[in-house]
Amino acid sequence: MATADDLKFQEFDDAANLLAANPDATTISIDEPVEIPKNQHSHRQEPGREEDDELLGTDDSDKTELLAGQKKSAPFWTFDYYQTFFDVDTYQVLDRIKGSVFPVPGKNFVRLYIRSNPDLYGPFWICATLVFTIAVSGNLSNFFIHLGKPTYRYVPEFRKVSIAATTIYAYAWLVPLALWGFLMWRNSKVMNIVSYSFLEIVCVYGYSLFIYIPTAILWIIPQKVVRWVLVVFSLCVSGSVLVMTFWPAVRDDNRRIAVATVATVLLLHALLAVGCLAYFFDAPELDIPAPIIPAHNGTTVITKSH
């Protein structure tokens, strides 16, 4: 049994005595929080692994896409859906205007500046500006053409902003559909593939689009050596977007596909500038029938028009 001695309270020497009585004891104190060493950490990670989290993201990261994901979406059919599409600042449009017309080699047009928030906004303004911009200067250009000839009477074509309209937004609308389905196709043949989603490849064409507006103003001048190479300069702007975007998704595919590719996406926008040209501005002579007028004494006189 404990004696009355061992239930009495005790005074303990100093840490420091009782380390030279045993200098292999742990103490610990209770006033200071207990640290673990960082170089515990660094003996568990694997090599590389710091990459990694970078890639895949750390747990405050995912806690944030987490509470960002309990969000619930609108349904597709409310305003609030296609809100999100517009969600954009002028200072971004602005910037990614300037990264269309003046392309930095080698870098990503996506990664560069649409994949941190694509949106709709500027692609639908580029092209409705383009529309006008085509049908405006188509007018302007048939006139300037026309002008000082006797027989010629001014008749605005409102019919060439439907037709502009028509191929514009088919062009920006149904290539990147097509583009999309197509890259969708080989990421599932081939493993290592970049893939773009549908609204960013449409924002890639729409800004693309815009170096044509200025070239379509510039187009006005009735001179066809002066069009063709501003058709050049801007198929070598737009172009060079394009390539430096969709190269990458396609450069780890088969050798011909990838070039076969690229070719197909340059020649339908080749085609797209070209035949605008064509229709729009290069008018062709009119074909105006010769006066009859009559003569006094019964016969017609028929006069060749100049």
Second form
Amino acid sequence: MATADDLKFQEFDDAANLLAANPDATTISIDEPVEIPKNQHSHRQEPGREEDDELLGTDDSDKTELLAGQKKSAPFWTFDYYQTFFDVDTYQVLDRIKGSVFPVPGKNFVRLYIRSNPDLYGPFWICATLVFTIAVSGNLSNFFIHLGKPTYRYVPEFRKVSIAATTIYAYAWLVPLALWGFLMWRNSKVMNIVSYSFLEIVCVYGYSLFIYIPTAILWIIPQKVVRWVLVVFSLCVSGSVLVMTFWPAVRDDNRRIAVATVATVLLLHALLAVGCLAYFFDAPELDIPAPIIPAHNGTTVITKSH
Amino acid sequence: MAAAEGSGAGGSLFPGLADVSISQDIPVEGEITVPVGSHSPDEDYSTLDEPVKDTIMRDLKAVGKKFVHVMYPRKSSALLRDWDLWGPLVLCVSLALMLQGGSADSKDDGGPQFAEVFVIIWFGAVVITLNSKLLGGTISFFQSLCVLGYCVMPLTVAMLVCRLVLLAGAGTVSFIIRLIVVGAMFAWSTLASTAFLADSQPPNRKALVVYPIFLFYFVISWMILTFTPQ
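Could you present the same protein in the form predicted together with the partner chain, rather than the form predicted alone shown above?
Following is the full complex, with the preceding chain placed first.
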């Protein structure tokens, strides 16, 4: 029969004191779940990431699994899983943007700024801003170019917004997917020291598109030379961010494949810039003096038939 | 039950509490009764039997009160607590209707169609709400939709003014008037919604939450400003 003492709530000393009293007692510690299933059913979960080889030697070491697992341990159908991709503060986003606009030669954007905390806020909203900036600037620039003409009626060209959105979001998500797949495939053939997760690649691409926002605004200026100088400049800046990120990931590979990969990345980037310029911004008229056309009166002789 | 008397109750049963003293002028009282369920049928009875006009007027008054809150944005929680989506629906539909009839030489070059405006407003509001929740905001989904929808009201007023100004003519002067009106209403919308939503956001991420709201109202303002009648 239980005594009154047994039914009372009893305080337990904390673990250190108990263990000091009885050092041989068995202990169990419960940590955060560290296992990720090896078979990835969602391409968003991180594959075994590799750090530089001075830290860890081989593929798939337990430590990388651990580090990756502790970060994103919620199953992908819960809201909390997606919340881990938005775990950034204002100053972090601003730092990443600054890093993409002022690339430091030799410093890797991912290593320096992202550092295993890739976010989806930056890529998503930078792309959204870019879509609307290109559509609005294109519209404004066309308006100013055609302003004086008598036959011109202003049209808002709203369809172009959806075209811009499709293009830019497809670029910012499908190209990283293809690049990630390609890097994973090469990883299985050649041991690479550096490899990136899909989200980190999306992050780099998203932030590297930021420089196009002020470029698109400046494209309103209707001078061909100015526009092309801007294209080259922004391509250099964002291209260098991409090159400095991806060169370490392919440099151990076959020389030709490495160069071809980086060249393709740059080519697609250039294609995006030039394509947007050509489609959304009409060619500025050359500054010629008023054309000398024989002046028609515009009156015609109407013959009445009766 | 009698009030606990500290010094007298010490003893073997509660050794640790022997030196706790509770002042004697805090009465502990209450009643333990099970509320009889006779109240609820009365309440149901009363709202079921009230005239339809009363029911409708109650909801209309709630919507109207929220419009007033948007016009004079003070930090009140009435907008947040009793959310409803009637106001946003009315505003969105009227804005989309007023944006109809934009000029189009070909169908492709004209202004946004009704469905496009509708989708932009609702999809944009949903995306912004998801964004603020993912960043750690504590506001509920529908409350945020409610606030964003109601704060479209200044822009709807701007659209009305623009259409009236365009009736008078479409020259430079009218453009400048429209620009000023739309700009002012855009600032008003953004400030009003920020005033309501800012408190529920984590402190180091306020700018991250406010920026998409700014973009949202900017896009709507752009659609209003570039509206040209046929």
